[in-house]
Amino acid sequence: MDNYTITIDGPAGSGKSTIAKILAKELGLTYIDTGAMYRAVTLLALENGIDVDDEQAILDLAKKVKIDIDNHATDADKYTSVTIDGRDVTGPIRSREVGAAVSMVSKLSGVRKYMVSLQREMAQGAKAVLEGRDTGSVVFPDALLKIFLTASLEERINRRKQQLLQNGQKADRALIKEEIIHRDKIDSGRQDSPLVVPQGGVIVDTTGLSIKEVVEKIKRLYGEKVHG
């Protein structure tokens, strides 16, 4: 067997970074995280002042820029490091400013298409966990096991809370809510590669369940993919 690669779908604060790091150093896979990928590419957008639904001049900009992804599935606390022509962009990728503009600037088909082109340049012949909105449905439909994580949006908000808290940010609670809300509506409703459950994907529920059983649910299923 060539393939033993995972894709992680699901909408924010699923757990998707968290279960995608721990399943990489467990089954010693490589970690892709393509949403940091757009995240890079949004702080890029706000940077210098452009439009997020400028498709062109956000398209051209990325094109002139190298972003590098260093991934520490070996600790799933940390992020991934991601530099952008050399500068370490990690801290800011994670900004509220961000978080709120991602969801625009990755649903501009050029761009996804253009993104969705390197992360597969990443994929090709690893042995690799790809989490993000579309990576069972586009970027990997071919992965040995899709995963679409999902929670309940009190789960989701907590979550997200806490994380921004973790990170010291301000983490106001109702603001959380509608920013959670606005991007599963962007990411649902976009036109090319919207979120979905992709086809033969697996649905966790993750509401209520530690980190631990997530993984170990996960890993079951994958185990018995590998052993047929």
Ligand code: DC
Second form
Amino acid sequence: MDNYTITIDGPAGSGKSTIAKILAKELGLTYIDTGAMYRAVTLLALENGIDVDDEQAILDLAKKVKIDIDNHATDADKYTSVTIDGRDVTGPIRSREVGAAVSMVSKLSGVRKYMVSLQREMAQGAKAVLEGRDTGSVVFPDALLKIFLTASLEERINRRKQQLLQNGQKADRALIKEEIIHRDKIDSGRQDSPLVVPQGGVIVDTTGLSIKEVVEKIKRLYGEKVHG
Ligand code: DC
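Please show me the structure of the same protein in the form predicted together with 2'-deoxycytidine-5'-monophosphate (DC), now that we have looked at it in the form predicted alone.
Let's see the whole complex now, leading with the same chain.
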């Protein structure tokens, strides 16, 4: 079932979303932005005044609503459309507040277990590209191609800055650096499903590479897997 699936994991700003969206479009794959799902649950918690470490309350709330993420390949510079019970939260889930809290919520094992079950359901029977932190290590360890995307800290800061500016948000370099380092630390240091290179995964360092070069490299690796 997983045999045409690609997983892309990596730290914040490594280019996962951009690359995954282009791959989805060019290879005709279902696109699953797992980070958007953790962001939606985090927004719910914040809106309802729930503590970011109150696992049971967050889980109860998440199970009560319907979170829909658009799995069609979108343009690389567009955010995944997300709704909660039909309400468009595409913009709000990218806010600084959600960005600051999402790593705390995504540390919670119960929340992760629920998200993973939704992600598996979504990809069921589809040829998909999933992007996140644990898609190759936990969600689809049997995926055909497992990529670990990375880039130097400097480059990741520059990319995040560009992304924020493009979306009309403020972009303070020192603040971005602090946020990325903080997020890396929590994502890689948590007990449940930390960010790791998945077993059998291929590390692709995108520092100094153009988007096109990264896409071509992954397409080559995918082609090799598909054609044995
Ligand atoms: O990719 P992103 O920046 O939208 O992800 C937001 C956060 O969600 C990230 O800091 C960690 C968490 N996340 C996760 O724990 N597991 C995933 N598979 C995807 C995201």
